[in-house]
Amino acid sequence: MLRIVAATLLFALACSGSDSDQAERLRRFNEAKFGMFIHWGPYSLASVEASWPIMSGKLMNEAEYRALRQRFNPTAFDAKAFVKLAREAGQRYMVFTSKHHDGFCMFDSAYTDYKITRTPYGKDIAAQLAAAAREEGMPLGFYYSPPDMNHPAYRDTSKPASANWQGEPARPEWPLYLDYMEIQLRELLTRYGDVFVVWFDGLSHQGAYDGWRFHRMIHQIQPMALINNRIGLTGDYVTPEQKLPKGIITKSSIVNGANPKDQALSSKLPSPSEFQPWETCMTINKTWAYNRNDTNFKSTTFLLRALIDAASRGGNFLLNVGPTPEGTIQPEFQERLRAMGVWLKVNGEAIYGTTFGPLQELPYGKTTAKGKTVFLFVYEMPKTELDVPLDGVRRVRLLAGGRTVKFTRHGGGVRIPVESVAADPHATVFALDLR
């Protein structure tokens, strides 16, 4: 009984890795705050969304899906710019789409044909970002797709992925699809140097992915890669969806790996022990693919606000960008990238590095915290003063300049004179040093 035991609790610590190594793991995570999610293949030629055309059975037939990769010839890409843009926008990692959900390959697989190696671009995308991110030392991620349309061991590929893209995990072949996705798995993590997080999109039936023996052998190969939740086990931390949660994520709050809902968050501050870290995704427009026709560009005031609620509850923000065919990101993902960047070259002392906030229902604006600072975001700047219900502050700064600002003590808290404040029209940060 007691080697049972033993072997359960050494496999235990082989599949999570060392505490030592998750403290450092989540550390990296939360100082970068920040950072780019990828979305792109032969999809982009078309205007439609990753995967989803098969999947639902509408808008293209498989084939004339499938037969996208003839055409696609992203000759204008150029990895630099694009870590030199996620540098401009103060994003401090970056996440690709290594494969989707279609199976299509993004590097040069050496188990599949279905890639970017045999297009007439021929070359490997993904190499070229991890050298391009290497050389600028932008940590970089691989999103890996568990689903797999195209390979004959996940589904009966006789029938249309419509009828069955959930996957057939009680065929006699599901086995040698879980080998598929190691030998993958393992090209990724010991071909394109230190990978930053794996990002996985289990989709249904996550538990039949084995998750376990996916998060050991990544943390055997690469220990400092992060884990997302979305492969049946909840990982280093939750992934929210195109939303920010109401409230903050607690440990308690997660089933099975599960993002949690709404209605399991509170408002209440919780210890650090209970915290369960996280990352919201969202889009720039509608869609996560290149679509020439989604002009609802989100402005850059709302994609600024959705990062800081997104540190003020103690998360991540990464933020999409859909490629071109020819290989750019358009110019309107770029200007407001841009001008995130300068917002945060200001202001990113209450980003990067921060936990969630000791106020969280302000009327006003949020607040982040790090050390014995509390950041104050003010998106509608009163008129006369502020009423910040805080205790202990010793000195106000005013990160824009750089300058000292006068208060006064009043029941429990400080207020704040802001007639003599410009505000930003993003958000005005005030930090507040603590006794």
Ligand code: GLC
The other form holds:
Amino acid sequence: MLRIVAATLLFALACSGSDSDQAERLRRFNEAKFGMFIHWGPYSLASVEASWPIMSGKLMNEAEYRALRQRFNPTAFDAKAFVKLAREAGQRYMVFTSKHHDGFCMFDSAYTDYKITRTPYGKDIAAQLAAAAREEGMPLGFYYSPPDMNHPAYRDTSKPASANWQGEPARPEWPLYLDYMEIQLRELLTRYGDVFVVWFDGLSHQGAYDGWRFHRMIHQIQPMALINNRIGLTGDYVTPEQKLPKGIITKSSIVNGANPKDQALSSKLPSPSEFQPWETCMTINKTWAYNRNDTNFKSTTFLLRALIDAASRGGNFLLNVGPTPEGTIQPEFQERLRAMGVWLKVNGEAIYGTTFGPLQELPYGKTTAKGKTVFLFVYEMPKTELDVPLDGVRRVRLLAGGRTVKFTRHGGGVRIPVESVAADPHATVFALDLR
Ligand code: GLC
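If the one shown is the form predicted alone, what is the structure of the form predicted in complex with alpha-D-glucopyranose?
Then the entire complex follows, led off by the chain already shown.
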């Protein structure tokens, strides 16, 4: 019996890598805080969502969708410009769609012809991004969709994808599909330098992918690569999509690696070991893929406050861009990203490497924390004074300008006169250094 227990424990350890590896991975993740997500493929030519036209069977027929790659020729693509933009935005990692649900590979996989090097463009985009990222010291990760509408072992491809896009794990071919995933992931993990994260994106049948197998393999090849929760296991972090969780995510709120429901969360502060790392991914307009008709852009203030809200609950923020078919990032995205970067240059200390803040229910803003400092983000600046119900404050600094600010003790906290403080329309940040 003891032997079985020991063997099981050893097996679990081999799968998850060591605790210290995970701690280091999460430290890097938390230091980075803000990342750029890139959804890009031939679908950008048609201003449709990535993969969904063939899955829903609407908008475009499958043959037409598959034929897009014959016209895909993003000659204006400049990997360095992408990395530079992320840098200017204050983003500290990038996640690129190496393969979306449609199965099209934006890297030069040896195991399929449905890939970027078989387009008029003909060059490996993942490789160019990896080289540019390496040169800039920018961590790069790969989104990799376990679902693959193009692979005949994933589903019966004689039927339209809309009939069986969830995959057919009960067919005898399924194990061959898992082998395909393995050899492709090996390509991504051995040819493109350090991989910051393997960002899986499952749809259904999560248990059918044998998540442990891929965790084990990834950690054998790159122990520092993070793994998200979309292959049936919690991995290093969970991934709410298009929204911020309503409370702080705890380990006990996670069931089978799925993203937690808001009802399972509270604003109570968890212990560090109960805290569950997470990342919200979000689009700037409505779609992940480039769509020239989608002009529903979120404002810079909205996006910055989403980043702040995420950080205030201990989370990361992965903000998406869908590059154009020419290979550029549209000006509306660039403008917002750069404006976020300007704010972060002044206030980044309050975001990078911080954890959830001690005051979760302030009427006027948010908090984060790092060591003995609490950062206070004020969204609605009062006219004369700001009351902060925080004990043990010894100094207050305004991050913009870096000056110290006078305060008085008030009740159990402090009162900061703010008449002379120029409010930042996005968020004004005070650092409260504690005793
Ligand atoms: C949604 C979309 C998918 C996209 C993902 C990113 O699940 O359906 O296309 O890649 O979000 O999180």
